[in-house]
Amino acid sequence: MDLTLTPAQLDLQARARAYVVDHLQPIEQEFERAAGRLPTAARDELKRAAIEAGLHGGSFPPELGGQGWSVLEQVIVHEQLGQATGGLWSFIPGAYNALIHADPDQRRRYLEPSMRGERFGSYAITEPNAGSDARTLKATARRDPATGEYILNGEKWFVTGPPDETDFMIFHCLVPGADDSDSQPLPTLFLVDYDTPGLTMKHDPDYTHTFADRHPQFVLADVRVPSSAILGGLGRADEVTNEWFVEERIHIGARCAGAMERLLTLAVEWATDRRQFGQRIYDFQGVSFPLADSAADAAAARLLTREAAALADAGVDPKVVHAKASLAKLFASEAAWRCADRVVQVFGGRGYMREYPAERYLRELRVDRIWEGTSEIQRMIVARALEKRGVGRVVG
């Protein structure tokens, strides 16, 4: 497998790098001090600069307003985005890949304005009693035979989207069968505007990290939507959501690899300049050896993630790509957490100050082992693939 980047891909990588260095990193501390809020003008500037750099809607084809990037090209961009704290890349205009299944009217109302940075959507899957096991979802959409509308009910947690920006959700629920008893319910996605009567935000909790995306809790009580709000067709929610999980797990692996690169760069610069006991602290093996271990982790994480992306681009068996994406996400997220912990130790007391990136990464990278499938879920996926697909196809 040749993972050498083409001149066009190197140019894309450089544009993403410049966007991060020129626009995201300079406002990290301001964003932290503001508890994860940015003025409207600042948000608009981030969106404008991203569009100008051609970084918006990366995974969508040009005919839908996107850039048409391959999965590998998405990875080399997310490697750069991971080098900014605060998840500030969330302000780049784009959309969840589920919207590729939008019909023409849904594209006009949701996808096209999202590509212009005028709208942001969220994905509502998790529930108070349904996390990793989507089979236990309780949210429902019942058709009203009198009007043809669907009546949505349910409570959703960790509904991801930037505050003051997000105005619609992709609601994952079950449509009961024809007789409401014997027939299997159909997992279905609905597009729901936040201003629809019956939809309310129940709680907007604070989390360990300061992040551009908030993860509030919503209740939908007898929310009525037309049948035209169905995204992708009745019964296709699991299939469409799984497409998003695979893509996002690869993106998480890439961002974790990028975070490790920045952490190591900062740590090496600090340790080779800082002197104690008459010598550079880098010359103490207790400082340099953990960084060497993290360098091995960072290189492995990058290769695993790029390999998963290249296999996806090559049209390899989706089950194998699924396993490779889980493998990359598992390793990269666990390794990035170790790296952040080591780098905080290298910086000593400064590593515990929020004005230093190492401290912020320590808080932020922890969640990568949880969201879009915990490390335990990734291990289950990989273990099953080892049995069903064969060791050679998973590790080869």
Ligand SMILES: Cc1cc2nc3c(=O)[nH]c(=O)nc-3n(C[C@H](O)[C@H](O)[C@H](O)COP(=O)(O)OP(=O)(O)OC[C@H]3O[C@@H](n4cnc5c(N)ncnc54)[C@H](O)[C@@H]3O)c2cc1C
Contents of the next structure:
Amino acid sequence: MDLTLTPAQLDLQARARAYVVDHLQPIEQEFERAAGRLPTAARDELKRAAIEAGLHGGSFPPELGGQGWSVLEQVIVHEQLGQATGGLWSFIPGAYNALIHADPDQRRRYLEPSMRGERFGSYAITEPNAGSDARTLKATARRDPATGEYILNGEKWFVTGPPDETDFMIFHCLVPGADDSDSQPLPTLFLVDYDTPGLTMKHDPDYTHTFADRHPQFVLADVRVPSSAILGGLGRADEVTNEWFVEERIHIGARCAGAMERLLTLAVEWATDRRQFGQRIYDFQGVSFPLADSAADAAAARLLTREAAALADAGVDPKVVHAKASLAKLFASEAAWRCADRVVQVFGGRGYMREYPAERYLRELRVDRIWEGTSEIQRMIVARALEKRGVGRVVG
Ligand SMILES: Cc1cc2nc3c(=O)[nH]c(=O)nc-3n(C[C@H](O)[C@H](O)[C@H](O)COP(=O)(O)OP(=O)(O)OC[C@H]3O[C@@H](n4cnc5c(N)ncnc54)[C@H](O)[C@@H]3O)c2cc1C
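Moving on from the form predicted alone, please list the structure of the form predicted together with this ligand.
Complete assembly follows, chain above in first position.
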């Protein structure tokens, strides 16, 4: 497999890097000190600059307002985004890939304004009693035969999106079968505006990281939406959500690889300059060897992630791509966590100061081992694939 970047891909990489270095990294500290809040003008500036750099709506085709990037191109960009702390890339206008299934009216109402940075969506799957095992979701949408509307009920946790910006959710729920039959409930997605009566934010907890996104809990109590709010068709939620998991697991792998590159760059700069006991601390193997191990981690994470992306682009069996995406996310997120811990140690007391990126990464990279499926769930997917697809197709 040839993973050499084309001149156009190198240009994309340079544009993404310039955006991160010129717009995101300079505001990281101020953002941390402000507990993750940015004034409207600063948010608008991040959106404007992203659109000017052609970084918005990456995976969506140009006719829908996006950039038409291949999965590998998405990875090239996310490797750069991972070099900023605070999850500040969340302000780049775009949309969950589920909106590729939007009908013309949904495109006009949700997708097109998202591409312009006027609307932001969230994706609500997890519930208080259904996390890793999404088969046990309880949220429902019952059709009212009198009006044809759907009545949504349920409680959703960790509903991620930038505060003051996010104004609609993709609600993953079950449409019960007809009462008089044995038909199975149909997993279905609905587009729900946050200002729809019956939808309330119940709690907005703080988390380990200081991020551009908040992750509140919502309750939907008899929320009425028209049948035109169904996204992607009745009964298609599992399939569409799975497309999101695979894409986002690859993006996480890429951001973790990027985070490791930045951590290593900072650590080498510091350790080759810092002197103790009359010499550079880099000359102590206790300092340089953990960095060498981290370099091996970073390079392997990048390769695994780019490989998963290239296989997706080549149209390889989606089940193999699914396993490869899990492998990349599992390895890259575990490796990035190890790398952040080592780099904090190399920085000594400074590594524990929030002003230093290493400290922020240590808190921020932890969640990559949890969201979009925990490391244990990725191991389950990989282990099943080893048996069902064959070892050669998973590791080959
Ligand atoms: C900051 C943040 C943002 C999030 N954003 C979103 C979002 O936008 N939308 C959304 O829908 N969800 C979101 N999530 C939810 C996230 O996807 C879940 O937290 C995650 O899937 C784990 O589910 P859980 O928290 O219910 O843990 P549980 O499923 O209860 O798992 C608890 C522990 O048991 C382990 N475990 C469970 N089953 C097995 C098994 N079969 N074998 C071995 N170990 C197992 C898990 O790995 C974990 O260690 C977010 C979570 C966080 C922390």
